[in-house]
Amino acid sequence: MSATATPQRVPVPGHPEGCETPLTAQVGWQTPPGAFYTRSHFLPTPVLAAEGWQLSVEGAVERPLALTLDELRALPSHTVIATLECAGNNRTALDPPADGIQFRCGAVSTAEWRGVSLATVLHEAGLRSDAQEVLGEGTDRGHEKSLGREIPFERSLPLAKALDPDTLLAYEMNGQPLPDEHGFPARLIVPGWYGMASVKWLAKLQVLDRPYGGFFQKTKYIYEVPGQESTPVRTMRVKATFAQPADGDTVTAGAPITVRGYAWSGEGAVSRVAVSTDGGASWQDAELTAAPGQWAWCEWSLEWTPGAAGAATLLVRGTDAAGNVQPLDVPWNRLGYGNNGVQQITVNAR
């Protein structure tokens, strides 16, 4: 991030309110905490003190634990650069509209996270042979109208993902203690998965001997399409997005400009970004800058000279190493998750 680039979050109405990262102001791979998108499920946002905080580890373990922040920090540390994207990012592009916070394209950000591999703590506790999933419970809780009662925010991970060395119990973000809005004192970071998996304000880890079926696992954060069996929201789908120019910008006809943006996928490294400057009639490969880590977005750029005066429609499309390609048509689902349809913007040449 350059010294002159200080983007600030942009509020997006909803309950509770979310905030987007203005990608037009994003420079480099790292998003500063003050610009990193936010999404919470309940109000008020927890404000916790380090003193007195404990993380309990219980359930299908041999040795239940209660770790203070100092004890957590005393364990071997691990650092991961990871892009987080809200599962509801780009919800505004769905037709018909889907319920939920109407994020445009800025509910995605990247940071360097430091903490302890979740696997380290699970090994300290000693997993029983019947362990299947790990449930993370946050301190944030509230009344869920459809259930008629108060619940915490909690999500489970299959054991294989929980034991991935890069799945973190994070206590630092970009070299500083986690800000309150990002989960201080500690949170999960689940690289490659949509942001709902990275439970903030972590209070408890419960190792389960059976699949978890709670509200945020089976009712929310599922792909629900009429006539199809629902599937869970997990891995981030491949996506490329524009940073500059922005939709509606004015450019100078005949003067070259740099078209740039970011691309990411939870399925594998981004292998190609293609850009169309003529509404999809033809495509050119953009230049890719190496991602700063396995789980982080990469930057892409293309030099383009706008032709005659008038409107030009630009599209960008990403492909990952697993062969996944962004769809031209928006993949609709009732709850508006995982929209990775090709982004389209219009600029005006004068």
Ligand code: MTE
Contents of the next structure:
Amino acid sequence: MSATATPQRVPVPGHPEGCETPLTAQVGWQTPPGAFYTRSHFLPTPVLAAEGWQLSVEGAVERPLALTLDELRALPSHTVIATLECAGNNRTALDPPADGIQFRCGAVSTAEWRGVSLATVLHEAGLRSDAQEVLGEGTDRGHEKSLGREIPFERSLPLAKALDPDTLLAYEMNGQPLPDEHGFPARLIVPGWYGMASVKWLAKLQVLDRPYGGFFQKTKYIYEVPGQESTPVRTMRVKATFAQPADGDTVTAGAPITVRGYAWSGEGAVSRVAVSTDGGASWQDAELTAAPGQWAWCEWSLEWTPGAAGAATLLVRGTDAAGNVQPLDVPWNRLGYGNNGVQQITVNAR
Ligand code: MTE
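Given the form predicted on its own, corresponding form predicted in complex with this ligand:
Full complex below, order starting with the chain above.
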């Protein structure tokens, strides 16, 4: 089995805008500082100064606001431990291959986020009765070929999610100011939703009186399946994945090992993780460790003694409290989002 080391964030070959962190060295619930995966559509990473930064709150509100970082920090704070997973995680497992950054299984990480409930700021601004959605705009921009113009990264939230007390305007990650690559000085954290909703480098919040139809919501981040109407990518689908052993590891026949990993869902607590050590012929329930919070992954483990020498195929499958079960067949969609097909590794017993 691979020795436990520090988790390392590595760029996807040819795609520095996506860096993933294999879970093989992950221990405990918190992704170590500097190892949390990153996904930024427009490089270089914005490096913003706290001084002079303002978050404007405008649109369908009674009292438009312009908050400095100090003013934001002076509001009552709220802390949430949340797992973020990029919607493109596990895209490499799709057949036929889907467009987009070819993430393996490391575009998922967990941190403690501190900030102000978005609801607190919306309350300060006073939502008008025609308010429908809240659009968050980042300072990062880039040329979008298909549109022939420059666009910012921006995404909207329906009012109910925007007003969830755990939806944050976060300014701290694991007790430190947000690192530049994670959105300094402030970002949205939308627990339970795939990472694209958690807009980094926030510049503006615009309360809309109509549904938003921009590029990162109507052209990207949709489940597009031939012959079906497209649906938006939102909550994280239930997924359990391996940390150790790693795919391809050598294990000793007859010597017990702990098979372990992580499981999460945006639709309810993980209620069951089942593991197969014989390629799916039989399944055993893994032991679950309580998640550190409602929106965070939990750890699972199973003691296993590899039998005869040779290759063994291990599978892991999560179920959540809402009754969602990880599918055995990968749910293909054109843009390769939300792939929560059952995870599989092969180890060699000697
Ligand atoms: N926010 C801005 N402003 N620009 C971006 O490109 N990428 C989104 C989201 N927020 C993005 C953004 C995507 S697709 C993901 S998965 C998460 O940020 C990743 O957050 P992280 O880099 O802190 O892990």
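Here the rigid core means the biggest group of C-alpha atoms that line up within 1.5 Å when the two forms are laid on top of each other. Positions refer to the first chain, counted from 1. All values reported here derive from a predicted model rather than from experimental measurement.
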C-alpha of Pro327 off by 2 Å or more between the two forms on rigid core: no
Pro16: Cα shift of 2 Å or greater between the two forms (core-aligned): yes
